[in-house]
Amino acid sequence: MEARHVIGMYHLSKRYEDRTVLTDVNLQVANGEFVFLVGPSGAGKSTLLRMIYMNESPTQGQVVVGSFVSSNMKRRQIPYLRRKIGVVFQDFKLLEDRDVFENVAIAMRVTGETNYEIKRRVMQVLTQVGLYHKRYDRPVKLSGGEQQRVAIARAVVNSPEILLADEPTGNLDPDVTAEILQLLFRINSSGTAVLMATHNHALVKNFGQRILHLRDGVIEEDRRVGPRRFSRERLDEISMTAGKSIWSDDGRADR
């Protein structure tokens, strides 16, 4: 049976008063698809991305998540559209003046959980992302991969269909980008439909499965090159190769 579709774009376009960012997109993203978005800086990877969570409007076309129609969106909805998405940025986005416990606990206290269901989900979340030691610890403290880690707990702390990752490897060191990486593959070997922005091809080229390439805001290609989940099997093969891959042979970034 056909995977249901959890994004789905359609003749999408997004301009500005000076620029054309978005140009007639059609893209639909199933359940528990691991989907790469790649492209120069400049392509509009990130306002492609805003739209699904709908922090931007379309100009032209529609944006349908699950349930929700970007065209007949009421403003009193997109909470509850963004109860099903999780979104991790480059800059990690933590609340200084908050411990670990509390930078993720906030996503669940805006929902109205209970303390008891809050205290249950957060621990969970920060054990599955290896922090539980550091619960209680400020952002400050933390490294930059620790950080990172903390954001991603925070997006799916709410077990949400959708995670949107933009760049999220963009400013760490190899071992940490592999650690970050296969962090979203195991998240994705539950179900999660995973849609992450990134400039490092090389990460696409040794582990992309569906590979979406965005050009001057028209998708140039969308190439699937494995199944729309990771195996247990793949999972470990990048555990034991991803720290290496994922650097070019001077070292440096393949960006």
Ligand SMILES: Nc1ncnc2c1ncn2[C@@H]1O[C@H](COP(=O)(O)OP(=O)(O)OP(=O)(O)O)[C@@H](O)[C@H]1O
Contents of the next structure:
Amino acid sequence: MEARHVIGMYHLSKRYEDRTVLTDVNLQVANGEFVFLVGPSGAGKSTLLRMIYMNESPTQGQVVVGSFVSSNMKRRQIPYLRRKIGVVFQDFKLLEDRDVFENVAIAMRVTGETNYEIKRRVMQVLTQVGLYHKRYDRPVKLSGGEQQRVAIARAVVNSPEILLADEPTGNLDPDVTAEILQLLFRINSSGTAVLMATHNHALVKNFGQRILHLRDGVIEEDRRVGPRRFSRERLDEISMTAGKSIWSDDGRADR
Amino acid sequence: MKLYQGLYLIKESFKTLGRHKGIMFLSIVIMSLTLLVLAVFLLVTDNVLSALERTRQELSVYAYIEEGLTQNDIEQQYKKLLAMKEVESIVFISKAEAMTEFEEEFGEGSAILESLESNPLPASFRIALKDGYKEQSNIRLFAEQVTAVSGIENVDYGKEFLDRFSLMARVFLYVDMILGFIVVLSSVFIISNTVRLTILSRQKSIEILKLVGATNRFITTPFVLEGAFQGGLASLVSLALLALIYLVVVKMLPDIAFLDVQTSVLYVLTCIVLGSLGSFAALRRFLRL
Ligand SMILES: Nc1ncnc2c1ncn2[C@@H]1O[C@H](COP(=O)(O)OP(=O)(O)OP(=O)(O)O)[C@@H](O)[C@H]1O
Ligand SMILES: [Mg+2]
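Having seen the form predicted on its own, can you show the form predicted in complex with this ligand?
Then the entire complex follows, led off by the chain already shown.
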């Protein structure tokens, strides 16, 4: 478990003109680990995630993701990195002019999978996120929680080693938030490393998972009390207690 | 690119054309009008060039024969001239025929001629030149050679006219080439900007495609196919508009010909290429390829 890192950041800094957004970040995420990235608005959480899917390149230092190293990445290699990372956002980023099926399928279309394989896998993932029956609906017809589940389905359809989630529950009601969190935990329990950014410390502090505190571009605290990843037993425990102990009445984790 | 991807992208381009009917329609209208300028330019160029070519074809050199040569002398001259590499064919025009031609041109019983007792017009050879020898400089050289043949009094090839004609043709060609360059360049520019509208309206989709690991080729292919389709369709529309204009203009200038099939096909193909290039150019800027 401890041996392999799927994400590594080494003395990474990011500057935009005169603003320094990240300062000397050092960070490793182990294979299958679940990590919360917590910090106030403007701390640099989104920027840090963008470094991982290489939407931005470091001003100093480097990022290593699997076999990809930022310092000798060519522009045309970036798509191949992205296929190994699922990314989920606060605003879902779905294709409005296509149905749920196509929104998930697109992540496989770009890799050139056969139609048969695409159909098989997309149906499977849609079933897992509980949206099989809505596969022919357009995103506008779905609730926020459902749209986020489509986005998550798209993010995991290629079975990535890494799932990045940038404030995935930012637009959602508390009970839907709990659902989405549990879905992310479940994905983690099957072996995918998850890095989730949020400004809501109260929401995530009670799961015992690793929490990185980011403030003004500096990692101030890196703490973990429980195991690195969610086990099935732990998942059951959390869903049993949903709305009670770990989850407060308004869906926030609070104990 | 894998087969499944290729098929998907082709299907996708047509679906997209359907999904964004409004903006596609607008693009095709703008493109058609832009291409109409190109089509008019082609029609004018085509007609001027064929008029020039016709005039050039009709060029012939007249070699006037001295008075009082025998039949034998004239046959010798004929053979000598026919042996020259520039000569395509020769027609002998006797004094009598020259008279007839003159009369045909100026009306029978012309007062000037009737006042003369003998026929003042010399016999001549009308020499048609081979295709490669119809340039101004060649003709001048050829005329000198013909003058050197014994018994040829003088040679006439409409020097003044030819000089002016050659100059005109050359000026036209240069101006036409520059105009053509400008017209094509502005078409590409306008088409490329029209495509930018389409791209901006699909900016979010492009961003999502990049996020899930689409290569630039995957992203650009549908746009290029759509550009080709729009270019082709717009060229057909512009040809139809050109035909309407032609039907009006031909009433005033009946000698004008419409673009022939070959040129039209070439034109449509060019527009298809322009459409896809315009798309590609616009995307290149957008994706920072
Ligand atoms: N492209 C950019 N150019 C200049 N400054 C930028 C750019 N992107 C981000 N920043 C700045 O970097 C800082 C960190 O931004 P970032 O979006 O990473 O914060 P965040 O922690 O995700 O905040 P939030 O919780 O509001 O999403 C902000 O002050 C922002 O203004
Ligand atoms: Mg952010």
